[in-house]
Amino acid sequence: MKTICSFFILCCMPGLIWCASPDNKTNNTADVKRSLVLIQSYQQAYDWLIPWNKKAISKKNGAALVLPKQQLLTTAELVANHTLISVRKPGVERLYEAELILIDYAMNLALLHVAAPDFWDGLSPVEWGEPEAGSAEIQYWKSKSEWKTIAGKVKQLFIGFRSRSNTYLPMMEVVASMKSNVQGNPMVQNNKVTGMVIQLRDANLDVAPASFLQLFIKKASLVPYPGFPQRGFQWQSIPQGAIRRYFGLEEGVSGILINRILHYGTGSDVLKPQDFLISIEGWQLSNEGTIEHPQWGVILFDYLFTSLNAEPSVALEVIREGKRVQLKTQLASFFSEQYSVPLKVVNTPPRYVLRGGILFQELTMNYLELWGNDWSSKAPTRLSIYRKLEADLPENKDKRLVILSRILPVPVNIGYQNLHNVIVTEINGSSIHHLEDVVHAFENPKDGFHQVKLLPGGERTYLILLDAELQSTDQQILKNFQIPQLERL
């Protein structure tokens, strides 16, 4: 049965999300003007190269829409690594202090909270309608006072890939003549707020739908908050005929064949590879792993995932050894912390060790991007291929990738001043796989000497430090080089 419809009208589910009725007015320019409200934040995020820094502070300008109980609805890019969120309703001087209740870095969503009373005077909730292929308008505040329409045309619903944090989510492509960036900003369709700008990308918008976003409001009331389901396998079309005839695949059955089953993830307990899915809780899916949408067309299949969530369970269709198998998998969700290499952590330090002046850290998405948006193409080789390739095997459940990442200059580790960004894979004959290991390791010199033993393929494969001279270094590097203290995990 199609359940997709169910992503559709959690908008009038009672005591979630504020809804329009027969009796409510009909929004107009003056209802969402008191929908919205601008963000100032401030933000320090952390330097992922010198772990015990902090980078120099930056202001971020934006908006939010009004929810009931009290509570605003922004991007969490507006938001992340914050040390101040200040608010503002338009034309009022006054600022309001702004409290993060939810941040769900992954899909750039987030909650904010302000406990002053007289903030609430005068706004409404925002009434949320669906969205629609067609003419839209882009509404915000300039500034404090100055009032903004932007004509725009809504083109596609896609499947947005989100790299910084591997996950797919729904977006409407909205072209629109901005030039600046108006994140938290509404789409107006037909009087009513169907989606919110996440980003300017391309001369283009991309707008997160009301349904996806009242998905979000409805997950945020949930203690523990569940998170977005994803996917838990890899896959590739088939375009050749021999590899169908290979797998035993019936004449004119569409699909995508399974190359790869990941750790985590929907359909990671019943799938195996070379399974051919032919169908999604009974979307059939063609060989380029689209379905085909009532409205919108031609999506990618991950659109099922962020829409079946009203569903205990799914249903998976696949040929497997030539015969069709009905299986059913529950939707799983994922969090950053429990990826082999974590993705991009907001609003929490960087761990890291320090021994002798060799920093040990665990590879993540933000020790990645220190080489830019396209890391995949300029980060070193080996930590690149692993992140791609090897990070997500169930074989590395439960793992982290310890690296050695730079070496302060220091009388106990010459000669080793140009290592940086290798793989460390044991310590004193102990195998490392979480920054807690090196810290074991380092209690248990052999002879009096530390071996540290790196992957091979560089120009050294250990390295080697006397005990006796440990303890007093470490002591004057802190001095030294005014390093706060020498692990944070």
Contents of the next structure:
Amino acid sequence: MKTICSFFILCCMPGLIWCASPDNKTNNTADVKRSLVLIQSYQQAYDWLIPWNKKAISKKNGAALVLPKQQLLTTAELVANHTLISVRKPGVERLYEAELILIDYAMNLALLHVAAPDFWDGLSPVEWGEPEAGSAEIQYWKSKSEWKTIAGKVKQLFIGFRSRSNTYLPMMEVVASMKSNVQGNPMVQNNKVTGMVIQLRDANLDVAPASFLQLFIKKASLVPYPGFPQRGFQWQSIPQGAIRRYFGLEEGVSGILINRILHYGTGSDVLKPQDFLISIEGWQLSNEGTIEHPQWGVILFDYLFTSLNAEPSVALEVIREGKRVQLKTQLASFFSEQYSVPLKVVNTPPRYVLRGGILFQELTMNYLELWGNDWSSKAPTRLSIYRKLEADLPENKDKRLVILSRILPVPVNIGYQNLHNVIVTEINGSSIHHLEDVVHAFENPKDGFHQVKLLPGGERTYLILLDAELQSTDQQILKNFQIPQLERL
Amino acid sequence: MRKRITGHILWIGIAGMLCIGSLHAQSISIEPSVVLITNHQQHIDWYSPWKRGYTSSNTGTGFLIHNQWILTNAHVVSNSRLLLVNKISNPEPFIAKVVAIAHDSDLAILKVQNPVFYEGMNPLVFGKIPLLQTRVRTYGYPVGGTTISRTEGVVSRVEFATYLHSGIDSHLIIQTDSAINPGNSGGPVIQDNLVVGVAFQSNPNLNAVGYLIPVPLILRFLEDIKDGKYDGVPEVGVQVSNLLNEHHRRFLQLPSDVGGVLVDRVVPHTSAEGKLMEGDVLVEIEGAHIDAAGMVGYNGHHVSLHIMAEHKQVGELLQLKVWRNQQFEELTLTLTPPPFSQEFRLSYDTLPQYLIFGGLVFLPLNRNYIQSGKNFPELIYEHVYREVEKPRTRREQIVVMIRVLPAPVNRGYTNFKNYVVDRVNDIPIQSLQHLKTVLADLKEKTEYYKFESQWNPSLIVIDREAAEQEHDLILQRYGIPKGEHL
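Pass me the form predicted in complex with its partner chain as well; I've looked at the form predicted alone already.
All chains and molecules follow, beginning with the one already shown.
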């Protein structure tokens, strides 16, 4: 169930390497044209409500930047849940099929490869530059032969929060009057590509800075892909007041109060609640949790975790019980499956187990999004409470919440058929924390019966299934409901 | 067992076609006993619990019973500042007082001091639960006019449903197919010259449906208040599930000639605690056979087994038969009212408790506060799920810091809200009064008060001296007459 699909083997195939290594001419505006291709992506997401089904097919258009080694860089959203990715060189009629090499959905970035050697003819890798505040151009192919340039203005570098992935990532706010086909297009400054457009937000563009993109490309060459580190703690700002005196903080000492340690992420192994974090890798933290970027000014400290160039370790300085303490920790990357309620994944089929018509699933963000973006108020209360309040608690580390999502009506489950979206705690006396536990527990009936225990407080707490009828019932369900398999793990 | 609200039932008034029929002659003696009630209510702002809110005037209906009592709905007379009643065709209002009120049953008794009021009125007499498909007539003063209205309908259903006034109690309810207008609440529903119910709710999702409170619940209320105080409707205190599944019945080795429902949960602090056990199968209640869906026969109707407890008084006994360890056992429960009812029910007529300290506003969590605001999962967990998942961990009151009144002493916390206070200086907080005591006890021992919540990792630290110094200024600045109401 990993977010990251690694198909590195594709780019190492003999016979492909020799072809069309892109030339390294000095870049100018004309060369930006040679570094940009158009993408047409057909997407079909899995249906988390009926986990053996897929949803409707949709199509997205966008762009990708040409990289060395016959790779293309684009946004993850453009190629998420793809069924077919086609790329087109401007001015050329032919569509080429592209393959996904790597997708980091949390960071909204993806790498593609095109196997056809002639695709790379006439293309040259993008030449990166450092972004700066002020004027910029968004350059793009409006159609397959019409090149457009839109004037924009880089306002600031900031840390954006990608809520569907719960991740912090560096982003530039760019004012430019672009309306569509934005994803994957380059931002050009001084004839160099200094960023890639990620999305249109309100009237502005979110543009990923070149340094972040280059770091992704560098990480992508590593096996396994290490991902981007994220912080492993929660914090509060205590700029003034009694709380500073309570913790014995001297005047002039700035930093943030660590108030909860998560069970994943950077610092979670060495920090403690009530540590006052004053610097990360020598960067002093303000009382609002910002650092002073030499070029861009104040920015949230999370910038460091997504920008430190794959350092193996990071130095933290804290005030702990009145004393300054130096800590060393590893930059800890972030993967969806480390969460008790896994963050949104793409290109990954839902896991499920079906027994006696009872559909068991694990609570995931994909599942909660069945209730839309405001799932926290619309999803069943117990499920949203678990995600919001309990999933990150240390006792839930390495555990999933298994739910009885719904019941396919067959005679053996008469009396239970109204149950849906309830939490499963035990089956046949075994605690249930993963779908594998469900499979295992059903292998061990007690006195010929299976007993499923739900979290109390709902319509009922216990369900009983007769083991002798389970196998025939399950086969009947596969046939009657046209379901391909009883489980997918 | 109480149920959560499942519908959007509204207070009703019933109006519509005046049916001239066999009941016409009887209506002549009924109408003088039916009165219009005007309630000048004052509303409470739970977000600013010191505020005494706007007033509004609402009307309902009542009718004379014995003892010169006027029976009506609790929701007609709740949060009242002035209650006036008018007799039929008489413009002179009489001042009435609430003698007794039952928020769990949505019933109330009023009395008028002036004896002139009672001239020409005859007390109405109670009948029984009407049979299905029989006609009943509802009297009242629905909006849209000032004269009495009579509506006739047919009894279409007798079942258990939520009484919306408290938001949580489920009792027997009688459904009729009358057309509905607001304002009829509290009006008598008559059959054969006898009162067979009190009109009280409707359901906007259904066409032409009105609901009545049946006579047994009314009589229970009248019996309850005989000693001068209202104890409430007792509850068994179990959560049960159906045993419609054949394999489930086989697993429990239930004899084929019994129905029965499975006890999923015994609610702490209730009648059932220490008597019933999780896994018991309830097969009989007060001698009545319980079917596999949890229903019993009752006066020719098929209703929830809870009917057998709801007409009893607190302290009375309840006979149960259970299937436990493959044997039948007889049990006797002493009935008690449900626990935490003040917090679980919507409350009326009482001013909110609150405490302001250092500009932090503390409130004991209750249904009113939850319903007045947004859906905060931590509050709902504490209010609803904690006791279900971790029995006996609910505190006497759940103290919530609902908001911060910005002041120098609380800089840095002004955006905090709905912060469940678990500990102050490491002392677990049990109630608002306890919080007050803890703050006072610590006064000589600490410079700082540290507030902690298990749901919010952020600490709140308040300087004791600054809080004391700024207290009066905060109250003055925010126009708060008193810093606490406990």
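These numbers come from a predicted model, not from an experiment. Residue numbers count along the first chain shown, from 1.
Peer 1: With the chain divided into two rigid parts according to how it moves between these two forms, are residue 236 and residue 118 grouped in the same part or not?
Peer 2: Yes: one rigid part holds both.
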